[in-house]
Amino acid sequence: MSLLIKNGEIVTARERRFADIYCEGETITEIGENLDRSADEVIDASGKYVFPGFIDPHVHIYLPFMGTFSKDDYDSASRAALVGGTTTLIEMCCPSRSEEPRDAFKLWNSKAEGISACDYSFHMGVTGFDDSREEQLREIVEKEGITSFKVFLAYKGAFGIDDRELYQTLRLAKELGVVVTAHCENADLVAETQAKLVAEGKLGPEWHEPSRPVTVEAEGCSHLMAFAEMTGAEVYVVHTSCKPAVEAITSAKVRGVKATIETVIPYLILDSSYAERPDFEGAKFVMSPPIRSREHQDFLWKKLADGTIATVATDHAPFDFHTQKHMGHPDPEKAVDAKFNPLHRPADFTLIPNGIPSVEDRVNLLYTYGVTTGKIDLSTFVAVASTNAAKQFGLHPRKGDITIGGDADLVVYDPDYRGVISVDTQLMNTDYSGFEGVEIKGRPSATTIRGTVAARDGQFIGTPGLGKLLRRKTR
C-alpha cells in the first residue's frame, strides 16, 4: 500500500515547509517538492497543514474506579482518537494493590490487542513494591518494551503507595533507565479535608475542588521532587493543574532534578465554575486534581508557550453522567443503587468517578484555543501534542515527527473547518460531552496510521485491530 500526500504545508516541532510526502510499507520514504510518484492513494492537501500523528501520553481506556468501570473500550476509544487526529495512545495500566504487575499487564494488553485501530503502549502502574513485584517490573521493561512506570501519591488504600514503595520504585527506575510518571497530591491532606467537608454537610460536586486545593497538589509535587533528587530518577508529573505545582517542579529542576511537566486539555479550556453548576451538573467536570480557577488556566497557557510545560494530554477517563457519576449524588433518591457504593455509606462528592472524556477533542481544542488565539504557535502545538511525548517516552523519531524512515502516521488538517462539539456526534462511549456546544476552528480531514487512512472528515474508516503494541526505548 502506497500513499502520496501532495501540496500541503508540513508542520513539525522544528520547521514549516511546503512539500509532498510519499509513504510505502508503513513508513515515510520520500519528502520533497512536486514528487512525481504514482500511489495507491493520493491526498490533495492544498490549503491544509500536514502534521505528524498526535500522541496522547495519558489515557485511561480500561479503568476500574470507584466501584465501576470506564465506558470506553479500545474499539470506541481508538476510533475516537483517530477521528480527532491522535494516532498513538499511552494508557495508564492501573492494577489494585492486590494485583500482580505481570497479571495486570496481561489484562490491560488483552483489552487492546487485536482491537485497537491505533498504536498503543502503557505506563506500568506500581501500586506496591516487594521482591516479587520488582522481578516482574524488570521483566515487563525488558520483554515488553514498557519503559515508564506510574505511581499515585493519592487514592490511599487503592492505587496509592507509601514513601518506602516510592523510594524503591524510583531506585529501580533509575537503574533501568525508566521514566516514572506520577499523580502528585498529598493523600492524607485530601482525606482529612474531605472528611471535614462531608461532616459539615458539604456534599455536592462543588466541594470537590476545595477538598483538593492547590496546596495539596503543590505539596505532592514537592514530595516527589525530593525523592527524585535523592535517587537521581527521571520523573514526569501528569495532569499538572496550577501555578504552585508548576513552580514546585521548576524550582526542583533548577537544583538538577530531571522532571517534565504535563498538563491536560480540560485545565486549558474549563475552569472551576463548571464543577459548581447546579442540579448535579457539576459532577460531569469532577477530575483529580480538580479544574482550577481562571488565573491558573492563563498561567498554564503561558508556560506552554515558553516551554516550561512539555506536553498536553487528556487524562481521558470516560464515565457516564446519568449512572456512574450519580454514584456520588447526595440525594438518596437520585444516587445509583448502593451496590455500586464501595464504602456502603450515604453518597457525596467523594464517590463521583473522576474523569472527563476528551481523547476525541484534545487536538481540535488545543488548535482552536491555542493556535487560532495566538497563545501558542503551530510548531509549539505540534511539540506539546506529539513530538515531546514521543521523545519523552522512547518513540522518537519513529513517532512524533515527519521524517524519512519514520512511521507514516500523518494528519492532514483543515484550518477552515468550523463545527460544534456534541455528544450526539462523538465516538467516545459516554452519555455526555465535557465540551458540549464548544465551537471548534479546524479538524483533521484525514488521519493515517502507518500509511493507511483511518479517518476522513470526522468519520472513522480504519481497521479495528490494526494497532500495535509499541516497544519503547529506555532513557
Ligand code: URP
Second form
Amino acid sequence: MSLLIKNGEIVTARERRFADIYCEGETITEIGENLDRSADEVIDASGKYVFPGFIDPHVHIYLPFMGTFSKDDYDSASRAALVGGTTTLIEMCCPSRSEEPRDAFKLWNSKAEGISACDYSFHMGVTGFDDSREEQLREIVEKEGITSFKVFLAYKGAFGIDDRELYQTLRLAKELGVVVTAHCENADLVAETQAKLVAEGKLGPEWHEPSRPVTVEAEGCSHLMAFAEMTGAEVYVVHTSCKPAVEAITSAKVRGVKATIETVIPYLILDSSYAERPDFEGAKFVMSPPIRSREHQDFLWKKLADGTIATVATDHAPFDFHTQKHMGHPDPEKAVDAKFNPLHRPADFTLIPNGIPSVEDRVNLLYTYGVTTGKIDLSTFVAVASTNAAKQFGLHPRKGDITIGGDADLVVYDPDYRGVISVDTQLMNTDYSGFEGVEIKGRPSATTIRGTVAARDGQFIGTPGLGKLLRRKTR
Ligand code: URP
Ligand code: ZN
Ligand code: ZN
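Structure of the form predicted together with the ligand (previous: the form predicted alone):
Full assembly next; the chain just shown is listed first.
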C-alpha cells in the first residue's frame, strides 16, 4: 500500500515547507517538491496544511470512577480521536488500590487490543506501593515498554497514594528512567472543604470549584515538586488549570527540578461560569481540578505561547449527563442513586462523576481559539498538540513529526472549514457535548494512521483493531 500527499504545506514543530509526502507501507519514505510517483492512494492537499498525527497524552477510556464507568470504549473513542486528527492516545491505566498492577495492565490493554483504530499506550497508574507491586511495575516497564507512571495526590480512598508511596514510586521511576505523571491537588484540603460546604447546604455543581480552589492545586504541585527534588525523578503535572499551580512548578524548575506542565483543552475554552449554569446543567462541566476564571485561562494561553506549558491534552473523561452526572443532583426527586454513596446521604456536587468528553474536539478547538486568534503560532500548535508529547513520552521521532522513517500518521487539515460542535454529530459516546454550539474554524479533511486513511471530512473510514500498543523508550 502506498500513499502520496501532494501540494500541501507541511507544518511541524520545527519547520514549514511546501512539499509532497510519499509513504510506503506504514512509514514515510520520501519528502520533496513535485514528487513524480504513482501511488495506491493520492490525496490532493492544495490549500491545506499537513500536520503530524496529533497525540493526546492524557485520556480515560476505560475508567471505573466515582461509582460508575466512563462511557466510551476503544471503538468509539478511537473513531472520535481519528476524525478529530488524533492518531495516538495515551490512556491512564487506573487500578483500584486493591488491584495488582499486572492484572490492571492486562485488563486495560484488553480493552484496546484488537479494537482500537488508532495507536495507543498507557501511563501505568501506581495506586499503592509494596515489594510485589514494585516487581510488577519493573516488569511492565521492561517487558511492555510502558515508560511512564501515573500518581494521584487527590481522590483519597480511591486512586490517591500517601507520601511514603509517592516517595517509593518516584525513587523507582528515577532508577528505571520513567516519567511520573501526576494529578496534583491536596486530598485532605479537598475533603475538608467539601465537608464544610456541604454542611453549609452548598450542594450544587457551582460549589465544585470553591471546594478545590487554586491554592489546593498549587499545594499539590509544590508537594510533588519537593518529592521530585528529593528523589531526582522526572515529573509531568497533568491538567494544570491555574496561575499559582504553574508558578509552583516553574519556581521548582528554577531549582533544577525536572518537571513538565500539561494543560487540557477545557481550561482553554470554558470558564468557571459554566459550572454555575442553572438547572444542574453546571454538572456537565465538573472536572478536577475545576475549570477556573478567565484570568487563569488568559494566563494559560500566554504560558503556552512562551513554551512554559509543554502540552495540551484533553483529560477525556466521558460520563452521561442525564444518568451519571445526575448521581450528584441535590434534589432527591432528580438524583440518580449513586452506588458508591455508602451512607445514602442526600446527593450533592461531591457525587458528580468528574470529567468532560473532548477527545474528538481538542485539535479543532486549539486551532480555532489558539491559531486563528493569534494566541499561538502554527508551530507551537503542532508542538503542544503532538511533538512535545512524543518527545516527553518516548515516541519521537517515530510519532509527533514528519520525517523519513517515521510512522505515516498525518493530518491533512482544511483551514477553510466552518462548523459547530454538537452532540448530534459527535462520535464520542456521551449524551452531551461540553462544547455544544461552539464554532470551529478548520478540521481534518483526512487523517492517516501508519499509511492508511482512517478519517475523511468528519467521517470515520478506518479499521477497528488496526491500532497497536506502542512500546516507548525510557529517558
Ligand atoms: O475530572 C477529571 N479530571 N476526571 C478524570 C480523572 C482525572 O482526575 O484525571
Ligand atoms: Zn486527574
Ligand atoms: Zn485524567
